[in-house]
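We begin with a single chain expressed as structure tokens, specifically the form predicted alone.
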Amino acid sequence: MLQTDVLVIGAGAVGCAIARELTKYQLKVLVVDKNEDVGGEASKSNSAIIHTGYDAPPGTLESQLVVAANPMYELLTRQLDVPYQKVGAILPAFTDEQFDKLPALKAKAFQNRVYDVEYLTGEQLLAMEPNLNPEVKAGLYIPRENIIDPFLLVVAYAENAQQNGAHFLLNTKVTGIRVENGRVVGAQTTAGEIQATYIVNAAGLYCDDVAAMVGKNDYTVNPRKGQFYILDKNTTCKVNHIVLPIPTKVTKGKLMCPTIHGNMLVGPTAEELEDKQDYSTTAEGLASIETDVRRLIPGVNLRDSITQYCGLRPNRNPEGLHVDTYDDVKNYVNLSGVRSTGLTASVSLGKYVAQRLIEIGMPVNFNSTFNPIRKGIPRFHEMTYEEQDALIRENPLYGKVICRCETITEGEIVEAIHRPIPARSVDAIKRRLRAGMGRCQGGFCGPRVLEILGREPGVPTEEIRKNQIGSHMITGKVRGERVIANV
């Protein structure tokens, strides 16, 4: 039976931030997940935006989280070695009932403590974004909205948080939680039972079901579904700032922003669901996101397309952001109505989740030793040709480019599969360093990174998965040879 002080369920970007941040105390942290790698669910299917929080609902446990957590991104992602790039976002007008609009939005972001929002002409506007439909009346500038690596954020919470002392159980679904007079002592996965002391459910979409194992289900999450389009990085319309619709009651709309490694993102959509595994595209969908998006970007050009992908984000009803603890169930804390806001407030939710834990009895005893870098993976196509020589002559490995694409080297596949969270997946990969992410979607690379992902550990290659169970790549052998299974 497994031990622990503290158990975290969900391995998210805000189950990966809490388990960083308790390990700046003397406590043993382990985080649970039914996914094979971290940040397998919402955290892997966003807009990758940081958000000020401008539009936050005013006086919101939600709109204090996000507003705290933008500036401390800067920091934060030095210290993690995680891209990040501050691009700004503009909200125009182009009606005049959006125009009217925007005093509203602008003293909304002010009731938010979000003071740098400025007003622009259309003139001011269009020489920012050239590619802006030229009907723009006047809009909205803030400055702070950026755009990270998601994937590499949780990647290296979760690894930073095992370099000091965490610890990650994955392929592993909570089935239930033990409940002893009125205290939470532990709870029972597909991998045996696990004591602990206090349990922190992150679970995300799915956490109205880990609630429900200790009576605290007063709520529900539904899926929303969002798709996406991603364009070729020389796709003939770009923009350099994220391009915002005026937003409604139920969503921000769709926008286009450019991403950290500059292919262009574009939507997404906001569909209610009830199905928590409806991970399609539609035609449907796809073609509201090019009617909306061309009002914003008349040349928007979806034929530069690589990829369409859709994300479900948790939907709760009653809605808001919720940090709850119980009388009645002590020494559990229970998350929910994290939104589309979630990668954001990662941070400050880590730090407020920790402060709850201390108020609830949590013993407060600092680790000396914790230190808050993480150095990620050589980033070979950004080196100088020096660099690039310097680092094969070290590891010839890093000559050997397996992704014409992104330029992602053997090197760089070979240290994923070994680094304290290692890649064990072809989407895991991905996620890590963008193998299979580029114009032929792992046309060319996909065999060789099957390959490597096989020989490094010692697994038969017919064990590779996609990502979860079933997701085999490899089906069989035909006159000798490897074939590879569709999924």
Given for the second form:
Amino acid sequence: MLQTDVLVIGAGAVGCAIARELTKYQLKVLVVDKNEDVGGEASKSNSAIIHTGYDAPPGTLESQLVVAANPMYELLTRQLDVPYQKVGAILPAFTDEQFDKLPALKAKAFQNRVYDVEYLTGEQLLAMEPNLNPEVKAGLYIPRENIIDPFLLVVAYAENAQQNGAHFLLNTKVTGIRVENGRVVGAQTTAGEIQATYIVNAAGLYCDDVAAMVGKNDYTVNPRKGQFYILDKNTTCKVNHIVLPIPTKVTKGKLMCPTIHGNMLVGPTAEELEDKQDYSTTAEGLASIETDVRRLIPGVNLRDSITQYCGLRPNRNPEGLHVDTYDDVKNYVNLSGVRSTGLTASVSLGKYVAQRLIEIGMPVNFNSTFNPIRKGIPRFHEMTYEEQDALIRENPLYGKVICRCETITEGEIVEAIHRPIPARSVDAIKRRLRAGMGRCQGGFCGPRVLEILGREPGVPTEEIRKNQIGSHMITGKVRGERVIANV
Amino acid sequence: MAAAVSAKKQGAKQVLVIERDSSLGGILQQCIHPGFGLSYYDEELTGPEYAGRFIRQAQELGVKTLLNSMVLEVLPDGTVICTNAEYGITTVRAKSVVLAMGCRERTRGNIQIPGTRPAGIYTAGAAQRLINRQNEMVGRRVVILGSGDIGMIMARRMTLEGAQVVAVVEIMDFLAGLTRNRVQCLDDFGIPLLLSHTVTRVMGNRRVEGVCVARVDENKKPILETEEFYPCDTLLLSVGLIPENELSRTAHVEMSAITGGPVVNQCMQTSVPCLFACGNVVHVNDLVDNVSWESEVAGREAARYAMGQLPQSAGTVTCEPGNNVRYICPQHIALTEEKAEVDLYFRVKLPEEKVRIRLLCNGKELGKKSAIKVNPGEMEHIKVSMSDLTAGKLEVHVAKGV
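What would you give as the form predicted in complex with the partner chain, now that the form predicted alone is on the page?
Once more the chain from above appears, this time first in line as the rest of the complex follows.
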């Protein structure tokens, strides 16, 4: 039976950040996730923004965590080798009604201790963002709203945690939690029983199901669907900042912003659902993005879309981000209501959860060998020709380009397959390296990636999946392999 | 390869082909069906056979090749930078360069089919590579969206390998590809073709479980009441090709918004004088035979440019698409003293029967021909003599009438 000091359920951004933080102590840390890869759920389908918390509900834990997290990213992303870019957000007002809301929004930012929000005139905004609707009257500028590679952030947390001693058990679903004498002692999973002294529930969309396993049913989670467009890097109508609409009572609205790799991201919708498996985009949802974003950026060209996707935000009922411990279920920390700001809050939540575990008795023995530095896979396309040449001479596999849209080499793919948290599915490769994320969406590199995914770890291609169990890429061989007998 | 052979024949001393694949022949290597070379060789060849003839010729003539080499950048002065596992980042300085990067397939994301994103959605070309070159079967029960040639050829291919092709679905009210492919690949195998229909939704979270198909109205909008569920494990897309011009753009070559490729003259010369272009990178072709002819021109003229033999232009004729013509390639003709025939390739916008094709230069009729049937999926061709042309505009009109 597996035995650990702390069991973290869920390998999303938050679960992986918690695991990394806990490796700063002399503890055995184990993370389990039902998916085949880390970051396989909400962490992979969000707007990839590191927020300031300027619009969080003031005085809440969410406000506290997001505001605290934002300044940490500069150092964190350098330590973890994760692409991060300071772009800033603008919040333009086009109507009198929107204009009248600006003082309240600025006041709210002030209450959240986000003091660097500024008023800008319409002219100033148009100078910053020439494609903005010219009817803009004035607006706010939020300089520290930034963009990140959300996939690599999760992978980097996980790899750094692993490098510092944490373990990851993927394709493993928790089916029950064992509570004895008012404290948790372990969990049942699809990979067997795990004995654990402490358990942290970071299961995101499914955190209510996990909470129910310890008898805590005081909230539910329903998915709130958000559909997005990703536009080609070559689209002519682009923005330089995160362009946000003025929120209404109903919704925060749909935005347009650059991604860290230079695509444009447009969306999301906000649709209340019941079904936690409904990952489908809809014609109506996509059409609503077009209508709404045109008010901000009239020239946006959604025909330049290279893909559309949706994410499911874990919407807690009643609302609010909670980190709970219980007197009647000891040694257990329950996270809930981690919604769209969760990517930002992941780093502070890691620290917050570690602190809560200490408060409930977790022993504090610092791990003097903790190394905060994680070196990522070399990013060939970001290098100069001289650097590329040196890399190819060191390892010729870097001289062979597999994904031509994003210029991703065989060297990078092979390394991703053999990393501490190995990429073994088509989507895992795509999220780490962007192979298949460009304008041909894997039309060219897909068959080649499949071949390498089979060759490197030595698995039959029939077993290679897009992501989860059941998502096999091919259905078998066209013709049987000819067996030549030894004579 | 056709351009390289032709450049060498024209007398170019050194001709180098840079190829990112590990073998020559491009997409033809996976086109194992016959139908290639009917006009160029007056024979019916498979893709690898057709490519093989050019490869042998190139080798005999001493064309050099650099395989497994991806070009990262083409500079407007003819410098080409590529990456190669053996040589590292390699710079090639050329007096002229022929761009022959071909095209890529439009994707699900381009045409924005709503629904889930499971495994089992492939472009027809990716499926063709997996089946014909990698021995991997992509699915067992298939719906094909788009009646492009690759889609129809894959319908037959999948059927021959034991898969069931439920339907080929086409949003337009006419076929996108060649009529001969409909007959040989769909009709002969009893595969239903649904014109004026489209896929409205993909279902299944892990592997495709089915798609919804609906009839479309005259504005191509799906009529929801006609939506029907088709169980399948695979959706193949044959929804158009896009010339692949990332390199041309970074080299500041002028592009045509209609073809998606470089604007060229009758020498297949782009707006950057030392850069020439041919084949699907210029405009998407339906027959490799046409590509070979066009590439011969590009190779020959690129060689002449390199040797300083291209004559000065004494004026320009702009080719303007007239009635029912979508585009003409080349887009303009550089007038010279040479007595030459210029081949004009063009596509119609809409299918039409019993038409007259007229060629007008500055209002004067230079030629005409009749056609029983024209179709956007089949490229048309007409010749004009350079000596008949005067600077100004040259129009091609297609109208009903004999």
